[in-house]
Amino acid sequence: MGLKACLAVLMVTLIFLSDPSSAATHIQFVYLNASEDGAGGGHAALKMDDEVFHFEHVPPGLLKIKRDDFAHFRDQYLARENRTMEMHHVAVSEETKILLREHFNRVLLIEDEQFDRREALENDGRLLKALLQLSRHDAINHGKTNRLELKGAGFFLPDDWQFNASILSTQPEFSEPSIDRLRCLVIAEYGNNFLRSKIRETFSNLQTLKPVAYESFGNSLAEDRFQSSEYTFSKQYSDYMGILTALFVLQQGLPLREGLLVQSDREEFSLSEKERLIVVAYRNWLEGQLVRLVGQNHPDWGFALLLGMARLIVLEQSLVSGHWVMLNLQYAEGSKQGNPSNLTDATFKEYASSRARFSEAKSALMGAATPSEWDYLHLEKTTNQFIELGNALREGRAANLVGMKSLPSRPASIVLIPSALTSDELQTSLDRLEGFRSGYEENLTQLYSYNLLGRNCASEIFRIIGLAMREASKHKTSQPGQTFTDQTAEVESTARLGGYISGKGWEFIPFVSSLRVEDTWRIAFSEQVLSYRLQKLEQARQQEASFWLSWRESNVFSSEVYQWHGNDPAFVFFTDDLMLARPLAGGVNLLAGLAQGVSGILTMALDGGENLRLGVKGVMISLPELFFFNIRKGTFPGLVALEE
């Protein structure tokens, strides 16, 4: 152990011994090396337990905080983007970790609220324009702009489905028994005319719904203050449309669309007698929940009813088949099958882990005193993962697990119901909205505009830490009128982290910030986690001769780890594990980029300039290689890994 490390350990020991109430723990400053997607200086993040806080670009030219679980963060940057990660483990007290986590989470919640409002205003604008087109009878000239993407509708209805009152009098060729049973329970609870009356009421509410008064929203934003959320026009319209769609499915007894189930007749998925009883109990509990749901007055339960009805059908399918049947989460996200050439040894380990998780999820559902939505959701996810990994192994391809960590939400585009408002009324509302949006966007830009030298992924981490340190200082003093400055933050940060980094100097460059953290904060230890490709090379070197392996994996033509795909610019040599030969290899890569650019000029009419764009990008990221600096790594966008 070096002198610096010894001193660091001694300092940590003295600090925590001096305050017995402080329990030693760690936070991690994370640095990811340069990549070709606009991160030439790398990327910085702060990890606390399984949460990672970092900042990402949001069009057009804004910077927003993001929170990821570490497994997702690692898979995105180390696997798919193929970047090496360095982590500095900083010794802090538990109280300091809580302070930082609470402050970063507060910033996240405030920014989420402000950016969500921005998205809601954009949705309002799209909806008002579409309704205006419908009122003028010119929507046919605007493609499919008069459609609403509705969560859950795709369980039962195809895209471009259109509601009209006449279809209520028609009966489908097949009525789903599970939905028929639920409808009978609803009628018994609320009366024979309930469904038709509720559908007519919801249809009327949709037609007469008026846009909100945007001036009442308030346009003053602050980075440290929450605002009350509004029930926007598009959200109200979507909620009513969701209820209308769900009630129609219930009234008609529609079946699930094809391809939405995942199941296996293997022994591991067969239902025991006890499991059958649990499925029946959960089905009965879910029916009761859905009956109560349709009697609610608040207009946001359409998706819950659609998902609940889909699960009733799935539960009945499980009882009929004698095996566990679930909604297909992969299909619900529109996923594609993995590339056969990407099958890795990790798939075998993931398959074994998924089997264990599936068994644990079944045990949790079986052992619950009462039916639990959470336990069923967990079983739904683990069943999908287990079946997909098993299929991938049998078919010799990589597993595609996209969408298998989220709630099934199969959307479908539903044709809008025209508004009863006149064209003039809709146009007036649209003009008001555009004026409000313009001011709101200007305020967002003032608060969150990206600036390479003053506000980027590294500087923002240090700025928020400084704010947290000032906040901590305020709680320690009772002196009225005291001013809390950078000097205040420096004193507090030195006590809590071992040093202070303002983020206003050269540390705005992520790799410089990593060096500053290493030299300034109280580092317990540091570690490097290699990128996906370099990890595979390290594993292969244990079994193959180093010279032949290095030659084979040095270029895209003979590599067995990397297969070129259309998202990466054309190149020949990998240079992230080269140093002396980097300029020579970079020169060849530069020629490859130029060649792709020239061919892109010739193919512009066919691909809209995509090949030219990639060629220009390839030239730009090859130039630094001539000066011994690496940006390009080669990416693996098809890689999807399970959390450990």
The other form holds:
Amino acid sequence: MGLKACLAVLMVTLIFLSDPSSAATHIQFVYLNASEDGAGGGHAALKMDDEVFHFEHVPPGLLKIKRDDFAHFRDQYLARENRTMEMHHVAVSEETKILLREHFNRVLLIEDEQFDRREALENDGRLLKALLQLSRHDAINHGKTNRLELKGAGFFLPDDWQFNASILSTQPEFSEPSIDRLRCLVIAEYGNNFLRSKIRETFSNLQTLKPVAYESFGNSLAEDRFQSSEYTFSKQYSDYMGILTALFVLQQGLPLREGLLVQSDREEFSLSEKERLIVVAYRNWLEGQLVRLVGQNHPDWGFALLLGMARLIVLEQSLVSGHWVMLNLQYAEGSKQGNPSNLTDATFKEYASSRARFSEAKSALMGAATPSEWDYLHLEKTTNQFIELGNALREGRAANLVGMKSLPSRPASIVLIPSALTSDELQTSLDRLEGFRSGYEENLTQLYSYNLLGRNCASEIFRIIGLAMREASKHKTSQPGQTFTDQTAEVESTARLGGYISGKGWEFIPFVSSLRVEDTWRIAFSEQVLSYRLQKLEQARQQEASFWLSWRESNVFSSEVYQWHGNDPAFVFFTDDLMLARPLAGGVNLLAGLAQGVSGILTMALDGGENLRLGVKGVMISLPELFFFNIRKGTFPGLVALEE
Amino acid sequence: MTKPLVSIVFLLAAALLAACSFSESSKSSSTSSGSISDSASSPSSSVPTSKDKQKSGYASDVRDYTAEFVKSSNTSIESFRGKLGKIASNYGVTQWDQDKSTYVAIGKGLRKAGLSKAEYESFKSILGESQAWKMESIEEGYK
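Return one more block: the form predicted in complex with its partner chain, after the form predicted on its own shown previously.
All chains and molecules follow, beginning with the one already shown.
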């Protein structure tokens, strides 16, 4: 260790020793290099323990905070977006870390409510328009707009299902025994007429539901004031639709739709006698939970009942078949169908660890003093992963693990129930909503507008840290009349972080922000984590360092690490690991982009201009390569990492 | 002539260098049908994959939300429950209302909010819906 390093360590030690209540710890300033998806200058974030706070550009020009689990953040940016990460470890006291975490998390809570309200108002607008069309019998415009995407409905019902009261008098051809059993328990608890009267009541609530008085919301917003979002018209409508659909399934004893289960006849999935007892105990516990749910006065349990009933059927099937059966998570909400993982080389390792996780999850379910949804959910996920990895190995293909971390939610489009309100009443509500929405949107834009040169993902981190520092200073010296300015923040920040960065200078450029942090804050050490492709290349070079390997991996045609997919613009050479040859390779990439653009003009009628868009993007991101600057790295959207 | 050109080049370079990442949900929103949905487009927080970390993450999210909610001027119980349902769903839980850990975390949130004794008692009864086990769990978290 050199003299300079020794002095730095000594200084850090002295700083923490001067305050005995301060235990030394680290926070990390994270910089990610450029990517072709609109982050030409890179991206910045602040990591505290396993949480990463960062600001993202939300169209049409807003900036919003996001909190990610570090593993998710790493998978998204390093693996799928294939970007290299620089991480500066900043020595701070435990108290400073808590101060910053609390401050950033409070910003998250406030913004979440404000943006939730924005989304709820948008949904209210769509719903009111759809109900207005229905009330005017505007058959031409109905299309798909008078549908509600309802979570959990797809377990039992097809898209475009429509409720009407006469359905209740028809009996289905087949009634599912598990649901029949639950219905009997509900009747035993609440009486014979409970289900029918609850269905009628919910149906009537939906018809007579009135839009909320938007004027009473008040649209003044502040970035430091938490205001919980309202229980809006569309939220109430969705809740009642959820209950109506779930009660209909329960009343009719509907079976699960086809193709929703995952199971395997392999020996490791067979139920032992002890496991059978656990399945029975969990099923009985779940039935009790669902019976209580149905008796609740709050209208927010539709999805919980739909998923619970689907799981009851699955548990019954496990008992009948003698093997673990689960809901298939592969095409869960938000996942992309048929987007196979690229982890072929790691599949054996993943398979072995998924086996261990499956056994662990079974033991947790069996060892729990009382049944818990947490344990079941964990087993549901690990069973899905274990079966898919096993199938992939046997069939010699890449495993498709997309969606396997999600809650099963299988939505379906349900036809709306018309409102009893007149067209005039609905139109008046819609006008009021639109008036309120435009004011709200304006206020939101004033508070959170994304400004490329002044307020972006990098500058916002420093601004929030500055506010946290002022706040801390206020708590320390609360003398009457004292003002808290940038100077106050600077003094506090210098004491806590080793220096102050206002966010008002060139640090709005993410890679400059990384350099400023390195020069200004109290850095314990810095590290670089390579992008997915560069990591794979480094691993390959350890086994086979040769010219042929470099050539093979230099271009998309022969690369074994990267496989071209339709989301990336056409290109030929990777330039992120080239320096001298970058302009030459960039020139070839530029030609590939031009070729895609020209062919895009010809195929415009067929693909809606997608090829042309990709071609133009390809040209744009190849141009900087001519001047030694790299943006394009190729992406790996199908990569899905499992548990840590 | 050269001055405006330099400005344009400077602005283009700055645009190229400073643009930040787009949110994941916004990347897919251009293809969305604009249909009415009962769930938010995408959660603003991603959660850990390990079960133990999920449980502790869920508890601190419920605690932090409760602490802010009870200090807010607009306090509708349905809004509160709606948000708890959303937090729970983000962690993969649907039976949150019958989970003791939810009410223990609510109690911790009431403690964090620094309420007076009278305010605490009032919120305990409202959020615990006057049900004995829920109020006991809130009390356990508050202590």
